[in-house]
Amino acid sequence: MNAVTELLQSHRSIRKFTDEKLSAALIEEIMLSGQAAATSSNVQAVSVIQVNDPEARQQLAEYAGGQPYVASAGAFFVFCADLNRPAQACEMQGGDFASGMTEQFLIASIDVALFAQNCVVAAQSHGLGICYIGGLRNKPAEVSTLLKLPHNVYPVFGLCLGFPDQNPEVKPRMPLSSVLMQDQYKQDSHVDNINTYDETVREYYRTRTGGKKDSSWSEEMKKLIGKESRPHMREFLASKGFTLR
């Protein structure tokens, strides 16, 4: 491996910082390096709120559910999916902006996740630490009363940074055997890929939590995937012009 790639397979999510501050230079460099990550078409739809204000970084910790981290990390971020500019741009030049695409609405959400994965590596090669924060969309018209968010921009998900004051396992993945696949879909390895990637899921809960967590990665689905999950967003994004049609 080289640097980066040892970098990229490094990953951890943090949630414990310092109460150290990022430098204005620092924050600069790492939001140009999210600038330059691959944008459909050049839409550049993305919108990044750096919430400095302490009450508004403690609202948002509990509308993402009591998650303590967002008040406490060094810098904290909120990454929009962001219609409202390239439509103004688009009526500047005398057009009507066709609203409500869903295909829009898939070219806004992927740039945010391209521009804050590129933003998250550059943190990292700093020694920084990250932590993604999509419980926003708990409660994303509170969030977006609170960030004073316009028709056509809609919180997709926040991200803490800071410098780290623990230092976790790096979780292990999936095999790749079971995501990797050649030509086409193949689903016949899944059921054996799932059972091994169980057992090692369950190994490191129970060595992070000295045991106290025990439950292995199909578990985990079945808690999440077997229930709906947020079914208000639907309700909202339309409220905010996106997937309409």
Given for the second form:
2 protein chains.
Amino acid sequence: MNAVTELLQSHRSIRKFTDEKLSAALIEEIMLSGQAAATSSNVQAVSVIQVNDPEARQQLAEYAGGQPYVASAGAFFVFCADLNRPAQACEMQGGDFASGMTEQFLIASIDVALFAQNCVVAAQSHGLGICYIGGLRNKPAEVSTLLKLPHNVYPVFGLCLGFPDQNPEVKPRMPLSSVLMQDQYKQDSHVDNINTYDETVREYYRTRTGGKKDSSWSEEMKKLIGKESRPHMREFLASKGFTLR
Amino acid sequence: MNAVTELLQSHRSIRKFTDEKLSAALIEEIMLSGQAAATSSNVQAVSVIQVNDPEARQQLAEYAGGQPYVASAGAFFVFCADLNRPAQACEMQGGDFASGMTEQFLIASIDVALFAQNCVVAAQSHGLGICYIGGLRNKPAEVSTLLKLPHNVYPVFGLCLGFPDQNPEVKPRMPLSSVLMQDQYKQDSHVDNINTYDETVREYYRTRTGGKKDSSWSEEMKKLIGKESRPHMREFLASKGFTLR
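Now that the form predicted alone has been shown, please provide the structure of the form predicted together with a further copy of the same chain.
What follows is the whole complex; the chain from before opens it.
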């Protein structure tokens, strides 16, 4: 490993931050690192709203299902998939934006994720902690109203950045042999790998919670995907002009 | 800037590689760095198929619309959104996978992008060049058949990794002021920013092609989103169990 892969492999989410704010120069450096990520056909379908207003931060913390670090982190950003800007460019050239394509939704969402992950790595390289906030998708319409997001823009996730005031363990991952395959998809070993990983996860939770949480990965997956996930998302996205066709 | 943000900000796609292969240890380090990225509720909805077979590589290069570096790069990977593995875990616990949710499609696709971008940074930190291959989505059903992808798995993009045999310029991005906003979405300055960026992009193409390519960002956007993008994607995704509801 080198210093960069050590940094990447030491990632864990931080949910408790000191009061220290981030300088404007540091935020700019992080955002320029985000912009430098690959983007599909240079569409750059990303806008980032930095939320500074304390009441708005509190509101977003509640929308996210009660995550207080959304309000308390040194800085908080909402990463948006933005087809409004390229649509405007298209129209400036006399074109008609062929809106609503599922492919465009996918391209914009991936652009956002690549951009954000570069921001995360840049932030962590400066000793900051991070936490992605997918919970904003609990209330995507309300988030959109609060941030005045126009049509063809939707909030993909939030991101807390700040100086860490905790030092949690790295969460163990699935065995790599279950994830990296050669030439063709192989699922023969999934059950064995899940069984192995279940014990790893159970031990991780036991240690981290002093025995209070006793659960395996497959138990967590049953809770997570054994029921409907945010069933409002399809209609919300359609209302913003995404995934209509 | 520090060494990491310098690395991030020096990204450009590489489309010409030397013959040098990647060692198994290097690939493992890159993939472990990918696995370490954040994942929504630890669902780890990512599988990566490394394609070694020369005929399959050639076939994928053609599916991608004729991109020869898919066949010639030191290594080639297809990054797949994988809800098959968590579904299997859910069923091992007696649960029923609530399949087809748009939210799950989004979560899995973002998981893939975060994982892949960490792989990209890890690879570049070792001097490798990279190129994302969204063009696999020209023929997603054919790619899925070739790689024997099961239901609830789809190919998001490919990734070429290899030692660079070219040294292209970094492509300039949109002014940051157009991308990073404070508290609320602001589109007042979009037109000015697009006009400024149009000239930057025109100059970049002129320089890079010795005057052969004379185009602006907004002209490129008109070509890109002024027509339907991969209209087969919605039906393809549905056939794999994604975005049904």
